[in-house]
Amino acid sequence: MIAQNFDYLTPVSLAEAFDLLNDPGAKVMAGGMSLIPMMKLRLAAPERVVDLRHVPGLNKIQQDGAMLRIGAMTTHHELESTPLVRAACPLLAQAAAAIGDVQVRNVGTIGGSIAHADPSADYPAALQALEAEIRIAHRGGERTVLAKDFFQDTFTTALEPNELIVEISVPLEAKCTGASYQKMLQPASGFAIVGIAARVSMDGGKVSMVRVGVTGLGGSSYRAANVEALLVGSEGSAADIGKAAAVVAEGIDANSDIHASAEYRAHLARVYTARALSAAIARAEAQ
């Protein structure tokens, strides 16, 4: 299908984007992955359409002290190809990687992905698991909300009318720890069915930190506490892994359509949480 006649508006600041998003007719757009499609669909048809691409410093990538710092209209392909994303925060390089298609990679954004919040989109399993922080700004001012909080439900966030995603904040990787991003694929769309983050750190041949992060399963990304309560303190071993991924599905009300029954995305969140927490802990012990 065909969208609907629209205006084509190209702010070159923060302050002109605002100014054009005051018309309620108006609509973002960052990368286009989502908006186009459900335009096409008929699903959204704004009046305008205001295209972010051209306001300077949205697409950087820079390590400030013990973090970094991502604009939101840096693309997928750039998080997965950067070699300081790759080095310092590999997590986030995964999940980048196991986005979509190239096409997809090629145009989409961080700040677009998360902005949709699609209940089985790759980036909140991973910022979930980074504690990361998104940094959002109005027409006054601004404000840092944290991953756990900026996901509230499908596709739904803390972002409030006339409000932008500018930054989002990563921790670097300590020594000794390792990541890892496993899901199940949609094939058609590169979607997950469920896909798990993880990171652990090891020392003493104990885990001294676990973060895991979850997409897929329910209508929002989580963190899985009740998965890493288990699992710190304890050697890691396989049975340690089972235990703590055991778990992971316990107290969420799991999606079902047509790629996967409640039951069967309860039981892979158990066997990807095994899997990633098994390439994290593999990854952290080689350090």
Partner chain sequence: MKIHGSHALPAGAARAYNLLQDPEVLASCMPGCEKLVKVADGTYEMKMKMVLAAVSGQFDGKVRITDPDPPHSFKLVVEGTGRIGFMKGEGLLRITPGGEQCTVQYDGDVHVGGTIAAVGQRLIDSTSKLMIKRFFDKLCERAAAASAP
Contents of the next structure:
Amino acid sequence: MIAQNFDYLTPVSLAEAFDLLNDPGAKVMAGGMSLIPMMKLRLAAPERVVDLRHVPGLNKIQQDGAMLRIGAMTTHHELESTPLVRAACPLLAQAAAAIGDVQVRNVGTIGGSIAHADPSADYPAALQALEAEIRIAHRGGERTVLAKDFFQDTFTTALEPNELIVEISVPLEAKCTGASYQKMLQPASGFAIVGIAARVSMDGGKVSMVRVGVTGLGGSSYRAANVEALLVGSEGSAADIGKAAAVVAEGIDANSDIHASAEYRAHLARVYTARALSAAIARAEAQ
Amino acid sequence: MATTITKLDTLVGRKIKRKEDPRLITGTATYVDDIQMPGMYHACIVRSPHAAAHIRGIETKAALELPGVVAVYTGADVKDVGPVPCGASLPGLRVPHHHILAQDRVYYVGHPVAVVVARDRYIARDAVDLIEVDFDPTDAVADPEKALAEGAPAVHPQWPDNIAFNYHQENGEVDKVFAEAEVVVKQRITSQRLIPCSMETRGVVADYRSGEKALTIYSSSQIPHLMRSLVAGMLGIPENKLRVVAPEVGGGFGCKLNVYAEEALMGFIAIRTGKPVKWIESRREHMQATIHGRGHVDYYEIAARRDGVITGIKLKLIQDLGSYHQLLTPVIPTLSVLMMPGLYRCKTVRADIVGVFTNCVPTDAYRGAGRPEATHGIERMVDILAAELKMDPVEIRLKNFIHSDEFPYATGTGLMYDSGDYTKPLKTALEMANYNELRAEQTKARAAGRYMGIGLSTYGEICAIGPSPATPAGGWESATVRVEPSGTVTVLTGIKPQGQGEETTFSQIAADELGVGFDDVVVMHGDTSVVQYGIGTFGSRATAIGGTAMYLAIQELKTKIKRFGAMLLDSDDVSYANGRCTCNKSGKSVSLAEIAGAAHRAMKLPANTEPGLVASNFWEPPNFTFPFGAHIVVTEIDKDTGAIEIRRYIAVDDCGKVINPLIVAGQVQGGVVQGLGQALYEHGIYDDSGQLLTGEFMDYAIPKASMSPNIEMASTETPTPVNPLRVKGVGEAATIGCSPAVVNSVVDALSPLGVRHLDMPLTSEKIWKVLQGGRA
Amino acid sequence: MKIHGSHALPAGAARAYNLLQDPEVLASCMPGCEKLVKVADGTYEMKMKMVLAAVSGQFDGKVRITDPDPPHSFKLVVEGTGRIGFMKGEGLLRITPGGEQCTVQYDGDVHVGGTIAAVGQRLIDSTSKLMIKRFFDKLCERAAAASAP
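Okay, that was the form predicted on its own. Show me the form predicted in complex with the partner chain next.
All chains and molecules follow, beginning with the one already shown.
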């Protein structure tokens, strides 16, 4: 469990980080919770590791109008425990709390996790449901990508080489909106076998807005627009939920491994979609 | 005038915090990897990625050219080192020659092929990647039943049937009993491969002093003395020129009850290079190359009367041995056979074991070693029989228990159960669980369409292993007890704790017996140049046998103490208590410190008495001990997902006299959680080509604290007549009792669907498939 | 591990069959393929570099095409060995014509060994699907480009 030799570089500004990342042998590291194990197993052997922890300004959490702006280097623990996040965007706090174990949450970061784009990671489901905006910087510029366009496939994102995630923005939860993240965890790794994030707004006894994000089921996280379409405008009854949840896995080539078959994953996606929607509606109605 | 001696509070039986813990929880204990020596080299091992392959060549040039690399050794260099030893001697046993590095073939993923020696461990690891081994893969077989099939690839070409041994044991008129049985139930029951996962992996440091021709091996081991005898033999050096030190050992669970290739390999390197060398096993190596546990496919048949009385038990046991025999590999399934009748009176038994070679890492002792498999089998079969006869699982057990007035009880498998009162823990557990109310709740739950299960196991086990005739290398244990000149007490014990806490329990016993303070006793172990020969810690034996040896040494020591006391008090009528020797006539007394001082200063000696205060005892136990208990598990199945919730876990264990309830509780908690691991999560999975698919904690699921239920515990105490401490042993008990209780509970929950048996691990998906109407 | 699936190609069956036998085309479509050299009829030597997330590994291997039945089907055997493990895949590719288009169906078995098998079980399925998808996406591009006027 010993990595190959590598240079460890700690830029103190984004500009310096971009300089260092010009080197094709360089790999950026945020919390290192995925990179370091892979290096120790020698599945990854970067010549240079560029650690972003000393780049200032990347771990702020701030409210900006109707948005909550989260620095890419914010740790899972900060997201699960910061009162502002818990109040203004409980879904993100729930997803953060569902990650791995305490040690991982103390070190791992949201930017690192989504850049890695593990198909079973917890954040992507929440970010899909939140229609999060991911602000990406490169030398001399920035662009913003929506979560649905950011997560492309297994370990594949819209991020280009020499680009860095600097911030993730999510909307402040509106009134009469409830959210829930529900996952079945794989007992060995704690990753999601499936994880479902749901946000629902209720207006006059009807579902006025619903967003469903899915992780773990296929090669990439996705927003289940078909589920949303079936539920919006309904009363959000158990029957409505059941009908909508039933289509969550449609058209998805579900993953299969020693922990869960494709068939079981698809079934779990339906069950957990219904559970997440029920919990979200109950919360929305409680407001 | 006689003086009344007031007995101070004794320590035995009290909850006393472990004296080991401060160093363990503050990170100040000394493990193998903490040992640093000037000029020490580091070794890293090249292992086979193939389950079966010929080695056509090994190219080491690039590795040797890497600055800092000292040497690379391959099979050819070590072919004269003796084989990794197998301690079993079953009739007709086929024993493949187990070289410490592969010769021309590899037999499992993880098989050591070469070793790099370098100036630091980083260079050594880098050099491993520079070694090119030209493998020619061949067909492998990883499943014991497939290995037995016609035309299966031969693991060892000289034995194309893949059979290492057949073993048969029988008692009573088995055929007649089964022919005449009113009811017979049959079931195939598996006990899957488990990976031990001790928190500290293995590790070895070897240090050779060429002038003295003396080798020291530091190894994370449960058996330093046996290792000394065996490794000396492998390396061809005199046993008294080898010192083995097992420093702090961070868990073993049986996987360190072994002698591996690496101990001899490091010894070889130290002798060859003249420098100390260290090898620390990585977690991946641990998963691949340290023994696995279990690996059973069992075919059970039970004959019974309609009233529930069991009349006969048949077992065909297919043991997945892996590719080689480690120290006790073939012995483990024979322990299952000994234990197969469980707590029940049935003496008509037949067992046939087939030991099968597979292209996997060897199996060997893992917490319980053969007894969990047996207990799982009989406890499942009793439930299956109860279901067949529509009897309550409690009732059928009570009907078949050996009665408390029948001990000592000779079993049909050749054991003599020492003592027991099997209804006692069962009744306690039933009361704790409020069993009748639980059953009433279950009836309601079922009516509401819920799947609630109540499962129990009443287990027995073989502890205090064991009398020497029943073991491959001596089953006694040793102790030396010294009173130092200052009056403090040093105990040298032949056992080797790996977390069981005997520094504490032995101190309690010694402090009580000698009337000294708990902190005045130091218990030393694990260093063959400090401690007299001993056997080690395994088979829940340390306190029952090692503790007894210490107790008996103390009794002898007390005689000598009294002789010195009598001399100092000038009396021939003295007694010894509370750390003082008192003249029964005058009431005058001297302290142990004064006596110890006098015994070492030796200005004057009692008649026929040597100076000093030391006594040794090598105790041969007359029998095993047989603890028992009852576990009750309440489960509820999430019918949408198949997930199992452990609603309640009740463990009542009877391990004889309890020395320290805190330590017993710790052993029970840890044991239950490890049992839950097998019941629900853990499985060392090899694919058909012999690739280990669960090679890391990302895929091999051991239970975490967050996955562990609250365990409601109680003890009953049925002392053993086998030893004067009356203790039986508890290190493996809860693991043995756990898995059948959990599976019985889940099967009970699903019984309305017609489910009769489920094999472990009970993953959510397996349960979901059952709920879907399929069979797992 | 069993793999199966199908992809549409913007090419007639005969041309699709030929594209799938063309070492230059295969080399350009196989993710990470750096070199594909014909060593005998239907046998090619391959060098590839797999890069996915932080994982990167060099593989040396062989590609063999057997049981040719143009333009309907052939068998593809891919073997690769590298520091991080080895793999062997064997599959039957069937081409169903549909005028200007065709559908390529594959059905096979993949065996993975070494480090990736021991520590990557969770990800082998989704990763191999990704690789196959990338292959066919590239192949579509090639087919479309070649058929463009």
